[in-house]
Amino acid sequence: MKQHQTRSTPWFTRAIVRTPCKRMVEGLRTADLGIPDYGRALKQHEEYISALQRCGLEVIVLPADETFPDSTFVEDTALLTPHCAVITNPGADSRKGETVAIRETIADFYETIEVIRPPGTVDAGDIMMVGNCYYIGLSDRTNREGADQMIRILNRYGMEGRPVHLNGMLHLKTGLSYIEKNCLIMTRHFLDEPEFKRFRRLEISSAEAYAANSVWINDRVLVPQGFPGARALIESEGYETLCIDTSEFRRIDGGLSCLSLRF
């Protein structure tokens, strides 16, 4: 099997985030964890921005957009690669309009912008980057047509895309994260996935499954607060971690990676 390039130090320099809007309490959700506390969510978002800055990133903060309850989850609207940006077509109808403002922002940084066209749908929360290879989860939000379009775009710029079938999981990165050095953290759901056999795999317990969505940024790993087992497991592999409280975003299916576009 072809070996993919795995970057040893892909330093990120910027991130785009969007301030949560008051309507986030109406956000999409698959679990009943209660209504988010808006004031507390704003504080957690500020702490998230501070963590990104501690990792050396310049953070572009977009204003709250009351038109779209889920608009703080900017990751789903675009894939930012070293060679091009790709505007997605989110799988939830209520989120499709979010891409307009994101494209305007990205145009300040990318000359080459591609677009996923209907009937293809893609949430970038379903895409995990490993060097020049992008694993694409086929989910309720990302269909095969969208994944095929994304793969063709990646191929045009010398990159590769590989589809991964999901079963009962919102997004690929809900239960799987690449933290560099050929290492994946994952829930049991992915342990037997043939695509990931070549990686060093760290299993996150079912009780702490939410922490499988952790984020590597410039030699640090952001880990959600409240999951000590996951944090200890990641640190046991030699990683420095930063704990971030995202409890209010978890209530509407959001995790650490969802809240920013890193490039």
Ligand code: CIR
Second form
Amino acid sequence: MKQHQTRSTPWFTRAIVRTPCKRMVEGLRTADLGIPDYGRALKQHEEYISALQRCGLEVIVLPADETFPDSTFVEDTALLTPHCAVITNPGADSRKGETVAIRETIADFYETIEVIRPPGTVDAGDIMMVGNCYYIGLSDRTNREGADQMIRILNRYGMEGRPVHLNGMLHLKTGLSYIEKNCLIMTRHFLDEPEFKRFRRLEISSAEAYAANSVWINDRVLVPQGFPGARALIESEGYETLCIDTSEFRRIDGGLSCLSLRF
Ligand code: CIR
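Could I see the form predicted together with ligand CIR next, after the form predicted alone?
Every chain and every other molecule in the complex is listed next, the one we just looked at coming first.
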């Protein structure tokens, strides 16, 4: 990265987001929560940007791109580490082209940009950073070949990657978030995962499973609005929380983390 980071706890300075496009109503979805209201989604996205700014981030806002209905979910298109950036090859055909504009954007910030190549596929929503170690969910979007390529890239830059098998979850971070200080919040699916036994594990109830996708940013935690149990649990860890309504993104399987690339 052009501006080198050396802290063991990450401290983010920037985020990239993309304004949702009108065609987000055609976004991929498994959820049965109805079609997003575009006007409301735009407002929620603005509030999301404000929250990132409150966490001290400079936010780079890319314009809406009607070519790609899911293009607001920028997190899936790249892994941004302190040592290199990796452009992914998203698992869904309709999303592969989203990486082109992201690559152009991050070229302003990274000297070294690696790429995941077919037949490898990776959605970076499947990747959770814990210091120097990156857990990689093997999902319908991220295949073993993609994970292996990612691990080889991470190893070349002195970082580690560890695969985690998922059972039917869209992305690893759909049900799991690292909130620093050796603490994971998770849905019950991950409670018995051997890879995570070394962490303090806080369970998010099934009723509030959507809030397992919360985002630590510079000692604050973004939590989706409407999940008081999850919020209280995270606050009991000493964090200030910022609640953001993401109801319209949830209708197309989007959570808080996938709306930004933080670095
Ligand atoms: C998709 O299915 O790809 C989008 N509708 C939602 C992507 C959400 N991304 C994420 O959780 N990292």
